[in-house]
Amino acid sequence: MPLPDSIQKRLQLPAIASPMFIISNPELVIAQCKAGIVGSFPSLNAREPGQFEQWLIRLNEEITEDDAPYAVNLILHHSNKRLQEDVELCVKYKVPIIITSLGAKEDVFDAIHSYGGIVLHDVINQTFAHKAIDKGADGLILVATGAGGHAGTQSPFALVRETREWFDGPIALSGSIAHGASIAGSIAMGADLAYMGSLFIATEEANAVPAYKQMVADSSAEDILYTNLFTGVHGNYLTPSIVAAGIDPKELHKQEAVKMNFNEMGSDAKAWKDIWGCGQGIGAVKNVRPAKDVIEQLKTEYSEAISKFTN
């Protein structure tokens, strides 16, 4: 069962642009929604007092029924001291889709459901998937191996198939998806939507420094390293950025992992500023372009891939 018709009919491509810390901002989200895919951002990206509410007002004004809806990512980890405040603002402005991460909380899900919002919870295995649905999430984002940021370790084939054995609700699949054919493959294996982020780092609208954008365009899957050192949660990072920060990737095992604390995400810690997250799918990214152009190419690639199933 895909997303409700009220949301599904507004999509030009079955895809969600994942919320990326620091990177995803209103300019990128608006460009994504205008081009026909769900754009999203973490609420914690709005770090100044009152900024999150300003962003929601702007998105509600500029994104219309003719565009794809937007989504907000809420971090449910206990270290996020802003959670209650951000939930209340999401309810006030009736955010269409909420993406929740790092914990499943019934009171948050109930608050979003109070105005008809949809909750998609990201998970890396069946244990977390069952917990999320049992507590009231509407759908799941399956984060498979190769995804950017906090990634899982399971094959997408295994993760989707085992989930579909017991869950018929909305599923978005994440993990190395940066090409229209990969979107088609996600749908073919049983997902309703592809969940993709790393390719949007290399866009003009993304809130990333030029060197980060160019590194994404210049790198491939071989340049991605999986570690929990920088945030306390295992994730994928660009090895060249680790080297540039003065760290020998071969010596990571000798260092102590940072303790996860989302209340300090605005600090100057290297984990957030100098070490750049990225997924394994970036081999498909060749240059820095407007988000609209990236999505138009995805549409063409998706159509070509779908045509192979019907010919």
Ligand SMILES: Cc1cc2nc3c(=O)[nH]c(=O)nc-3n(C[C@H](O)[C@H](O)[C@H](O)COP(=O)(O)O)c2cc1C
Given for the second form:
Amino acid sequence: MPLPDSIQKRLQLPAIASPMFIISNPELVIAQCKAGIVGSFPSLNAREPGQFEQWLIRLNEEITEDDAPYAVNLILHHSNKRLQEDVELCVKYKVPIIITSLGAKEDVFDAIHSYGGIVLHDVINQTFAHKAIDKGADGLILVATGAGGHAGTQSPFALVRETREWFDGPIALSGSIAHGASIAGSIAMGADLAYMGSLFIATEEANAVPAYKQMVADSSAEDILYTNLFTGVHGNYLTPSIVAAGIDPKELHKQEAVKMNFNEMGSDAKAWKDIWGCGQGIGAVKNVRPAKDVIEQLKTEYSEAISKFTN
Ligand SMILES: Cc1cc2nc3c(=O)[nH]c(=O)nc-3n(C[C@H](O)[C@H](O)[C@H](O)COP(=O)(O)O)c2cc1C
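Write the structure block of the form predicted in complex with this ligand for the protein whose form predicted alone appears above.
Below is the entire complex, every chain and molecule, led by the chain shown above.
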């Protein structure tokens, strides 16, 4: 079952541009929604609640019914001290879709439902998927192996099939999706939406330094390293950025993993600022472009892919 009709009819492609720490900003989100896919950002990308409120006012003004709706990502981990304030702002400005990560919370889901908002919770396995739905999430984001940021380890085929055995609500699939044919593949597998992050790092709107954008365009799956040493949670990173930060990837196992703390991530966290997160799908990314051009290409590739099923 896809998202409600009111949302589905506003999409030109069954896709969500996923939230990325530091990278996703209002410019990128607006470009994504105007091109017909859900754009999203983590609330923590706004430095403080006042700025978050300004962003929501701007998005509600600029994103119209003719565009795809936007989504806000709330980190539910206990170290996120801003959660309550940010939830209240999402309720006040009736954010259409909320993406939650790291620990399902019933009171947050209830708050979003109070104004008709939709909650999609991201998970890496069936245990977390059941917990999220039991606590009231409307849909699931299945984070498979190869995803940028805090990725899972399971095959997308296994994740989608096992979830579809008991859940017929909205499913977004993520992990290395950076081509229209991969979006079509996600739908064929049983997902309703593809969920894509890393390819949008290499866009003009993204809040990333030029070298990061170029590294995404120049790299491929072989350049991605999976480790928990930078944030305490396993994630995928660009190996050339680890080398540039003066760390020998072969010596990494000798370091101790840092503890996850979202309260301090904005300040001096080395991970994400100097060591660049990225999924394995970026072999499909060849250059840095406006987000609109990236999405137009995805639409063409998607049409070509689905025509193979119908011809
Ligand atoms: C640099 C970077 C930062 C990310 N930050 C967040 C975040 O703050 N919150 C979140 O829920 N997911 C975050 N993610 C994960 C993405 O939302 C999404 O799951 C992932 O990008 C999908 O895989 P893909 O990059 O292979 O498309 C991040 C991913 C990347 C690459």
